[in-house]
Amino acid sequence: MQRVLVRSAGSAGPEVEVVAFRLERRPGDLAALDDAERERAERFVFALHRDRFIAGRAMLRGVLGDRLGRQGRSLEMVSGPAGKPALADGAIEFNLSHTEDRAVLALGPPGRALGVDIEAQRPLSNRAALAAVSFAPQERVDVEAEVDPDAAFYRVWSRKEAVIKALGAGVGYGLTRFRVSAGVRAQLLGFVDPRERLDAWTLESLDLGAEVAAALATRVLDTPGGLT
């Protein structure tokens, strides 16, 4: 498991846990499951994805039970309207993402809402159709500009996805409603909603390994103007 603490929000802003790790089964991963979570893991059909499903909620779990000092178990999960999963008392904030066998979690204080994204990157055939349907035109061209486009299609997928998930409001949003950066270097650079202020975000990079890309996106959730 690798932990990673990331300062969020400026240099006076609150630190944002960001915690990486294989979804490996272990023992006592499914006992560590509530009764809604043991019923989903029964309807998955292969048992390479249940396995990764239970071991994903037993770390998410066993990691927030840990920092508010509670059994993982009795923590009682919400679904927001597009689905978000979130504590039902609000003690924490949290997001969690996964490909393949690989999982990152990020948690912070309440008031700011987050969103994790990881992605594993393999070769594209159809970058620019993907692109075309999800980027926004200057995202596009900035992608074709970079030397190696492929990576900087995964670094703008995974920063808009991460962005879509602190707003909470699944895909349905629009992924060319904002405009991410297509660099090393992570940027929100704008949204179309003028009641989305920039000053109320952070977008990171996270240096996960060369086989995936990573963002963090957090966003304060009672900043004037902003959205809620």
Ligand SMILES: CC(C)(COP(=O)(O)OP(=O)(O)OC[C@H]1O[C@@H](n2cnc3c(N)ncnc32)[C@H](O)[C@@H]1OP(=O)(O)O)[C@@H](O)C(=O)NCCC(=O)NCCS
Contents of the next structure:
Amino acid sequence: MQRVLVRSAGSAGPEVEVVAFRLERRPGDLAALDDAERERAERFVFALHRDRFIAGRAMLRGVLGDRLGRQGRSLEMVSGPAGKPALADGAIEFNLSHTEDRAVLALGPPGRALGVDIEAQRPLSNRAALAAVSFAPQERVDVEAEVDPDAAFYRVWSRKEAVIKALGAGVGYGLTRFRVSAGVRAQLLGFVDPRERLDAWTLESLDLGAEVAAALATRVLDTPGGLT
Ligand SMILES: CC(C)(COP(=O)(O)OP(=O)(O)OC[C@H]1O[C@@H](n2cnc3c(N)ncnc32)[C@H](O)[C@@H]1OP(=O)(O)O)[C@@H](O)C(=O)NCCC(=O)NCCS
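Next up, can you give the form predicted in complex with the named molecule of this protein, since the form predicted on its own came first?
Below is the whole assembly, all chains and molecules, this chain first.
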């Protein structure tokens, strides 16, 4: 397990802990889940996907329980309007992301919504087509202007996902309703929604190795606009 401590950009915000781990199911993982999670686990068609889900939720509960001094199994989870999991008592903010057998969990104190994303950097044969349906026009231009456009594509993708997940939204929010940077330095550049204040946000890339792109977004919770 790899742990990274991220001090939110602007440094006024609280520290956010990032835990990167492999989705390898261990004995006892299923017993750590609640009834709803076990029912969901049963619905997976492929054992590989089921085991990864179980491993992810068991790790999530284990880490949260550890930080709170409680049994992970006893933690009550609720879902936001678009399915974002949260603790019912809001004692810790968290967000989980996974790609293949890699996962990343971000957690921090209440007051800031978190969104984290990890993406395996597979070779792209259809970069322009994917960007056309997911990126704002300027983001597409910015990606193609970078020295390594594939790497830039994954930077933008993971940053946009992290923002969507901090909002607690899904793709229904509108992927072109905000813009992020394509360069090595992560920046949230603007929202269409005038209620979203950029100073309520932080956005950063996470260095979790060359095979993946990863990003973390944080958003102050008492500002209007988000769903969480
Ligand atoms: C959940 C969602 C927001 C992200 O899904 P994803 O990228 O496939 O998956 P990730 O691994 O990053 O995240 C999934 C985890 O996020 C959490 N999650 C679920 N719904 C969420 C939501 N609405 N907001 C934040 N987190 C959510 C869950 O913990 C989930 O894992 P679990 O169910 O195993 O516990 C998805 O609904 C979505 O809309 N994806 C957008 C896909 C896309 O086209 N992206 C283009 C980017 S430019």
